[in-house]
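The chain below stands alone and is given as structure tokens, in the form predicted alone.
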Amino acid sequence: MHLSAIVVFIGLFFLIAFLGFLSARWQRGDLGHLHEWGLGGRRFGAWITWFLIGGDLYTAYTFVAVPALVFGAGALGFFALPYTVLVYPLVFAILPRLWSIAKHHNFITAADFVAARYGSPALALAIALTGIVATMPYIALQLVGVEVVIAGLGFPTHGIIGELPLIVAFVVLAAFTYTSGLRAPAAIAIVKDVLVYITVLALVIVVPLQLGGFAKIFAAIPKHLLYLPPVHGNDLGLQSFYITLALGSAMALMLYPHATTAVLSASGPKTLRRNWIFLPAYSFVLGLIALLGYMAYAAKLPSNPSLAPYFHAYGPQFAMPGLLLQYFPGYFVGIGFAAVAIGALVPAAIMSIAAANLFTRSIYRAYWRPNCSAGQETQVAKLVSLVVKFGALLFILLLPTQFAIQLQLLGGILILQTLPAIVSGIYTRWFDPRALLLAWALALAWAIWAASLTSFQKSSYALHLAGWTIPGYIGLYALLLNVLLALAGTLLLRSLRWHSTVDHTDAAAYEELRQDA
């Protein structure tokens, strides 16, 4: 057990709990009503903004998967780099218009926008499941981050004694996520941001005098670590899965309901603008964050005694959390477990919010009780907050971790799918809803038994395409079978003059858009 690193971990798990409840007071509004609570009365300013976005996006398993990633298959690791730049120019133009259309007719997720804009609740509920689905795995992925640093505190790993700190942490989660609601996560995401530049910097600064410097570092790692393997042939191998994944993980990151939830709590569409150019500070720090897989290989990590165990149980996730254990007095080691901990409740309240705002509009409100009274509504969602989190609990604690990881690494495929519902009506009415729908359903189909080929433990597919072998994202590549079948399906309807005209949006918030441009 590490008294001073335990002393410290609670000391800021407290810190953070009790901002959790005092936010409830913060921006005084009707928690009463949904967009007060599930999306903070769109109140938000620039630096609040940055903070829960960047809180929402780099996530507690961010912090652990980069260094495992990078210590356990070198530089593909570093897909995320290029994928967090791309995602910025990608958004910049797209989502300050979902805000304003979504400001305008009062919605609260992408599936309401997508339920209005072509007036087809079933392709609505198309989104909504697709996001609840991809988000349930995520949330429960932060636990992973959380399980790490609980065991290298030294408190047992098994048992009800050793899940009893996980169970406790998630109990205050939800207490505070169902009082305050997205000004939780929004106040906690500047603790949260704060440990985590001071825990990288130092890692990214000490380490490196410990190890003799950057040289030695890079000196000690293999070559087949340091670089993609070169193209042979026909076969593009890794180069074209690198690419694919950077640029289908980019188009996907944006379209996940936390994301969303945290977009549409922005004060206004400059506000996530100057967001966008400012958000890259946390690209660099994910770099930074990458090169600590190549630290925990340089310090051969796994053969120090004290941390064997830990590589044993968690394999190269335990990376991050050994060099601080490894390099650091007890205290800052309380520090950085803190840092992962907190980056997981932050999280992990924003995703049980978004999917509890989708369940709540896009199935409680559409099938269920249309007339509902605002109070209800936002009763309904605090509730469902409740099941979500707790159901993503006991997938930790009944199943192996491994699963997990196996349905976000499935979840991000599918998030992806939801592009060409959600963009194309940002921009035009030509689609029609019954085409978006069954291209939806094919292209998830064919994801999924894509990914089934490798039993859900990877998520490329090698191509055949004029004697050229391209293996690439799955994501991706359903995407454009997406795309390609929605077109397809929208021109034999159109030319049969059977196709969908129904928009019950304001055609007044697309001229503001115009002018604005």
Second form
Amino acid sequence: MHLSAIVVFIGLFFLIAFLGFLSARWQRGDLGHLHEWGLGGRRFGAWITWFLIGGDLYTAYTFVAVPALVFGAGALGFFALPYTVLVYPLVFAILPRLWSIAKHHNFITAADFVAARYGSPALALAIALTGIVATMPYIALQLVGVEVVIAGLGFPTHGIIGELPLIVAFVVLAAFTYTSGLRAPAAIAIVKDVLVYITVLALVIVVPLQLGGFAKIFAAIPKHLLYLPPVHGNDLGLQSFYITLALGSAMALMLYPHATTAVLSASGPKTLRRNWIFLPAYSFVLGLIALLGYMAYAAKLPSNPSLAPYFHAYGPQFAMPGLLLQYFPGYFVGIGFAAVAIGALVPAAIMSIAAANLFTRSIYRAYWRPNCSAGQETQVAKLVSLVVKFGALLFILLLPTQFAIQLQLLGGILILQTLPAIVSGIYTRWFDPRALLLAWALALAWAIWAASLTSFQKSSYALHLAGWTIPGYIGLYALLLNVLLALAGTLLLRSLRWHSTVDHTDAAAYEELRQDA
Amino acid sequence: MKIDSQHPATGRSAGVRHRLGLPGLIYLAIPCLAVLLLPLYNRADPQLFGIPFFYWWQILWVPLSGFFLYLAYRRVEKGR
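Hand over the structure of the form predicted together with its partner chain; the form predicted alone is what we had up.
Below is the entire complex, every chain and molecule, led by the chain shown above.
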């Protein structure tokens, strides 16, 4: 046990729990309305939005998984960097229009928007279900990050004593999300980020000094891991996979329900654009975090007898926690581990709120209680956010971790298939909802089949085209198929004059109103 | 603002239409292309502080993407 680390860890945890409950009073609104509980009243300014989106997208799992990927797979793990470079130009071009129309009609989720845009509850249901299914394993994965650092504190890796801290952390999370809604993760995100920046800066300064500089660190990495393998004959190999994975992941991130929730909670398009300029600051930290994987490799952490049992239990996932334990005093380990644990609670809270919003609007209100009051609607969302979180907890406690990782990988592929309906709808009402629905279903079926070829271990599919072998991200290939099918289906329906023209959205509301500066 | 006073009839200057336009799209496309053109940077040299090109090129484009987002922001919000 690392006593000073545990004391600091628990102290910081209490601080954020306190903040979480207190935040219900912040920018006070009537929490009996879904846009107040689930979107913080759409009043978050540029700074809070920056922390909220940052806390949302750069999760605890990122801190643990990205160094783990680089530690284990080398250059391929660095795809996280181009991925985060690609995501902001994409959202900058597309999402401000979604904010404007959502504000005008009080849409809480992307599925809400699709339902009104296409007059199709069935298409909205498909979008909502995809969102919920993709989000659940993502929440579960956040717990993996917490599990790893709790073990690093010296708790047993198995049995009830080892799992108790995780359960306590999750009960606290569930309670303050229930009472405070989106205000809780927004408040906590600020503390989380301060801790993360302190930890990462300390790591990237201290560890290279100890290891004799970056040149020595990179010299310790085998050449075949340091770069992507050259194109071999007609096989593009990992190179095409690297690019398609980065691009597909960036597009998927934009479509995840928790990203939509954070974007719609901002006070306006100008707020969003302004903070997208500064969000790459997080990506910069992410780049540094990725390099930690090589530092752990160069430091030969797994051969250290005191760390070996952890690497045995958690594999490369212990690279980042291992560096902290190896090079830092106990109290600082506590700070770093708290950063990871709190970094799990922020996105887990936002994700559970996003899933709850989807269920409430697109399933409960659409099919079950169309005439429910605002208060009932919010109550259902609050309860569903509890159900979602405990589902994720049971998932992690009862099933192997590997299962959650594979499902999350599949989740990214699935969520990407909601792109044609959502993104095309932001610009045009040309596509037919039935064509979009059919294309969505067939693309999902193909994607699941393609992933099953590797028993859901990998997200790569080798496309054979004109004599070339082009391994690429399944999600992106399925998206191409999806778009082609939606185009063909709509053209067919239009040529037969069977296409639907229902549109409940206000055409003028896509252009934003002028904001106060 | 000068532009506004030159166009009193439109109420707001022609630039404040919150449109990216072609220049805005080009600003946004530049950082994307920089990281998508993998064959250009999948190599060791030139190194920087002992960091291979592959790594520092991609890290460099993180703050640069922020700069190009700023140009696009100026274009959309101020029409410049």
